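First, one chain by itself in structure tokens, the form predicted alone.
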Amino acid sequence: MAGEVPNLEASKLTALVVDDNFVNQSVHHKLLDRLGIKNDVVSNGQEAVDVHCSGRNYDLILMDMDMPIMNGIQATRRLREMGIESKIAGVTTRAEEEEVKEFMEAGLNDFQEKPLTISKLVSILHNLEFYVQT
């Protein structure tokens, strides 16, 4: 099985998981770890904005849509207004066409429905040109 999963540790990619659900935080964190991607976890969009205000930057942000304090759409829009160029992938259970459209227009680079799996995460990395199979 280990041969099927790319190891991106040498790429030194970093990611931020933004999700208010502990189970999702844990799953996304472990999936990224499994690929060798260093990652941090925050619980809402405001915390994602605050982390970036403190000077931290990430290559990839996995952004939930429905969160308290600041939702994923608001956070994505705010990060783009701040000039944050990280690739942002929306990851949510709510996939109604209008909501996905609004989320994408806020500044997403990609979108996947939950539950996030290793294959969906690798798909995000391919779509955002982070992972090129050698």
Second form
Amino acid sequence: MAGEVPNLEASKLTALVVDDNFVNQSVHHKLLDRLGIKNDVVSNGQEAVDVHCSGRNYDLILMDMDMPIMNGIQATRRLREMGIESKIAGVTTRAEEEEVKEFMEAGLNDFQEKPLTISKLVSILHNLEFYVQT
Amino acid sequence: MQRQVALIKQSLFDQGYLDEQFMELEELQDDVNPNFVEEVATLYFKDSARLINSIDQALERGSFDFNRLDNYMHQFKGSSTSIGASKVKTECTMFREYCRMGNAEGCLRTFQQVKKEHATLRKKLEHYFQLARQAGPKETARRSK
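With the form predicted alone done, generate the form predicted in complex with the partner chain in the same format.
Up next: the whole complex, starting with the chain shown before.
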């Protein structure tokens, strides 16, 4: 991993990790922690919708595509229908053009292929204007 | 002792068991979570054992639901990718190819390879982490928060 790792604690950004895989949940949670971003973790799209229905809101949502009960495409669409304006970044191993296109059209602001790393996460934050790389 | 730990780790990379994603995880270790990589590895082996069991049962039934098998393996591959388990990931990819082709024999054969690589990695990482713990915090905690 090259370069300095930015500390965004002062920006008080919040994030939601949406992924059904326990390993990914742990890694993505820790990656955000390392950048100073407080974050919660849910296991599927339905839980992501439910947590927003309960009144929680996040600056950034890291959305996996393949999940049981409600997948990432369905959840992204639903959140946008609900008027959720948080930045949503799709994070998935699926990188076929058609699949990415469908995911983006559901309402994503950005997309990264797994595995997620610090530099990919910084890239997401930069693309979504949460962080200016110098 | 620390040199021995470093050499063992290097050999895991040199022999292709691990890739750069493992190093990414090591970079996340700090004083608060000095054993983060071992914790994630433990989670991985627990989760992957469950998936192996599910696939074993599905294959034993004899009826090849390739979609279902592919879904299981998609999860397995995802976890393996996230931890940097390079050889396991490669075998998972092969299995998925055979699923796509509807090739039952290929699936059976490849699944044995998946299990073999998984078992080998588990043994090697357990040995590595045991030595790393004995070597002390220098090798496990990478940075102060």
